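Next up is one chain by itself, shown in structure tokens, the form predicted alone.
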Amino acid sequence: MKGLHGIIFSHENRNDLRELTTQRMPASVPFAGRYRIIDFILSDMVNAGITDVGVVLHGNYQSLLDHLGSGKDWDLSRSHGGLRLLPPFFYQTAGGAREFRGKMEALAGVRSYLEGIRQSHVVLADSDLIINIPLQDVFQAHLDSGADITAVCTGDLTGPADVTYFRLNDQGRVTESLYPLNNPAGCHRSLEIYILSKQKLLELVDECMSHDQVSFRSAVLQAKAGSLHIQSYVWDGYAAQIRTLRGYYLRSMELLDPAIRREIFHPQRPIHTKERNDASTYIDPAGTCCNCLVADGCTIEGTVENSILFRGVSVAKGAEVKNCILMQDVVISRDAVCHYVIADKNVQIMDSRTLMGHDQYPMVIAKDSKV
């Protein structure tokens, strides 16, 4: 889309998330057995056909450039444009670089890459949401409506406790942004994407930047929206904003609903990750795979029910794994039992271990690890 750039905001590690973010940023935590959290708003970028996109790193970025690399597997590998990391730090300072404390200060900090930017539009989303949304029509919402921000957001509730809340007018607009919200009846739930102009991009940041305020949500969403016509889109389809161990894992499990699958994995609107070629899975006539989502390059001889296995898996004879999430690689070895566990990527399982958790609480077992 000519008129349009995207921004990405990676978020730094949140301990919510134990384990998964160990190693890595909460944008690069494997999710629905071959992709990374980040590929789908990169996806719904591309696929309204934004060409021009800036990530904005944030704390323990290596895992995610290795993942986005140059770009090429989201056709953003160009020679004008396409796919631009963006340094994770404010500013320089005598005991060394700072992060940035909000996204004002991020965005203050990569002025010159905003000054640069072709389209007349931007929008900015959080790594952290998986949803297919045709970001071409938000757009063309924001043109008619005459909005100076367009806020994506939801009527479903049941999402992470700390998100912004809107309360709207019967014209759709914004009248409060609330955060901390204990009881949301009657709101919409931000789901963090915003369109607005490129110009009026600019005179936020300087204007922030200029009173030292560096949360977008605070600075602008609270503080303005009295003065700024914030309009909403009020999206009623899948998304779920994975900032919690137990979010990451229910809303994994959600993807053996083939409804929800359907959703996500829209045909016309495909999500795009790295590429990386294995062979076909090989189930064995004596094991057994049931209600399972598998990946590419699996090998299944024992039992697996109701679970997510990503490439590369392994599952033994004798070996019995039920409402697990399997990672890249993991291994898990002759008659060993694992019963609601996340094993992240090269995990072992010892032959004969048995591994416990509780779908409100998942045992986790870190990267490389073996049991």
The other form holds:
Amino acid sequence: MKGLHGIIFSHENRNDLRELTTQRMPASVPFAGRYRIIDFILSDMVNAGITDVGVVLHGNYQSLLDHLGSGKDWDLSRSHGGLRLLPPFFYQTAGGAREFRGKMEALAGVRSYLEGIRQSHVVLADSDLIINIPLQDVFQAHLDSGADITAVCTGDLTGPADVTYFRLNDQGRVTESLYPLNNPAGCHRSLEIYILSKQKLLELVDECMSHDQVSFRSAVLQAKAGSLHIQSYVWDGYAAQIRTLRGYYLRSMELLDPAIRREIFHPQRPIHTKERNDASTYIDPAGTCCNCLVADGCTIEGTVENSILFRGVSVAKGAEVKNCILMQDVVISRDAVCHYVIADKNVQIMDSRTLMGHDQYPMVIAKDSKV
Amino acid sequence: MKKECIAMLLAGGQGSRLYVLTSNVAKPAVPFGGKYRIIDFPLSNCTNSGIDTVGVLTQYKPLELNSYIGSGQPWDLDRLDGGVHILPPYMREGDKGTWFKGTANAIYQNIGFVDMYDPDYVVILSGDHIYKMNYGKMLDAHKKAGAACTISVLEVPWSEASRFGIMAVDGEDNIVEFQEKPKEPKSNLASMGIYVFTWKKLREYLINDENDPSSSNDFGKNIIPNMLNAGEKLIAYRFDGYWKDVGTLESLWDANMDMLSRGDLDLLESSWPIYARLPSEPPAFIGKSALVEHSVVTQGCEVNGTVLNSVLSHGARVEEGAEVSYSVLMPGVTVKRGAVVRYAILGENCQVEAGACVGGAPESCDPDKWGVTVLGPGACAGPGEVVAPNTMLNRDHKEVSR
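Next up, the form predicted together with the partner chain, please; the one we just looked at was the form predicted alone.
Zooming out: every chain and molecule, the one shown earlier first.
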């Protein structure tokens, strides 16, 4: 069947998201008021007409399982195809079960799953990327170019440093893949979205497995830049890789800019997430709220400025919240003051507490804490 | 498979007293409270009460309602056995079928559906009430009393009793008389239009009623009086929570305002959730120039103007310099720069262009002529246009009179 199959990798350790990832993987870190980071790439796949998606799990994936469930919120709960979760116990080796070390090893661990893919092509993607990209256009470009692999990249070099960079020739072909790179000027930054045929993927997986190679970057992108036709797809829209807490905070606050919201919340390509039943948010006459992104189910009786409120947050009378990110069901009690605070799920800030972080170093309060 | 109790939801009415709001949709599909449609209340009550089989009787303009209900998944009513079923009128051999002639006839025509589940009890519900209610408790009262029919009632002020169907009861809440909108009410217990019947009894009365050519095939007018006259045991079940029939523009507006005050109808209170089907939209954005007080905002909203005492449904936009007060903005409404909307209901996807003035406060005009201003779904108030209080416009910009 001609078409695309999605595979999303979730990684555990390749980030510095501090307390936000002590109980979850970066893929399930809450973002933009009602989403988890993985919702973006997953919705992009669904919006491109992809019906079958495998999510390769890694590390502490309980929270990701809770979030994805059967996949019904993304229309991926199907009797045929749909969402498949690929847990790490697939990676059985002579030395016992362990977590995978690289994408090629992860794919080798689910080889039988790869064989069963119904579609002609596969899109591989990471789960730490905020993007709303029409993947069907990338797929068409892949078919048109006749390349072995199409790699999505951006000319915007302002993202995190520890990423793969591509050097492109005049035809947009990737001539070199570089990691690490101190001075990326003139290069393109990889967004870690790759399209290739199922057949080519299986060949590469088998080859890597027999050579004991585990990394897609070194064994494929770097080693085969000459022998394979790796074509770039340069994306000039919004894309944010969330790898550090500072990046998380900045990328979140950017959402208060309408131009950026327009890029990631496209009316024809909605981002889906696990639904919750909250009523509309209520703003009391005693409360003020300005320059905020506010999800449903909140009760605002205090002052809230330049902040992002997830579902079910309550801010009591006299409380002051500025430049904060308050996740699901956070409670800010009377007269408490919070500036530059990222409060994880279910955090309670009791009466009259004062918490001050800084723009350069926001204060993170771990999930379920009571201050 | 046999079920102890199933629900039949009467959702076929035109809702003609909602005028332009129901010109294209059935009344139960009218939006309410920011995230909901009226039918979410009875459907959510069913699922919260443990009733997993619901027949929804549709007749008038059912397309939007049908697609809204879909598989019933938002209400957990997509079940292997049971779940939610849309029941339109259908053709039959011989008499070739008819439209539903009345509420009782609608159930009569679907006796076959009810029999498929062979229930002991059937709950009859309306699709035009806003309330949170545990039908399970009412069913318990019905079983305990061994009644043929239990009618849910609400105490209303004596002065208003003559507007309702009134149940006169004895000391044990057995119904002794039913009065439809009585001039001299014998009690202040008003019927809420929610009935539990023992199915065997109801089935019998439906068939007899159908054979009576003079009957108007209505629960209130025929079935209940017939049961009373035949000496069946009918009891009143007293309900003391929030309940409102939103069949008129004023009551729909009132109920939205009641929701804002978070008294008896607190939708943010989560022990009895109301479920809804919603498009996936980003969180609401409240801009730097916005002022929002005593109002609700919903996902997909963008507010840069002033919003006071109002309900903003999903996707509603209020631009900078616009003012919205004491109003209900249904999904997708846009109020542009400098426009003023007061005491109004704006239907889905209405546009209020820059500088327009829609509606006005009660003190702004002759009190006898004042009323809530209504723009029907898709209607538009042009730039600078003044739409007076108590006016209704449809999508073709024609004024509709009440």
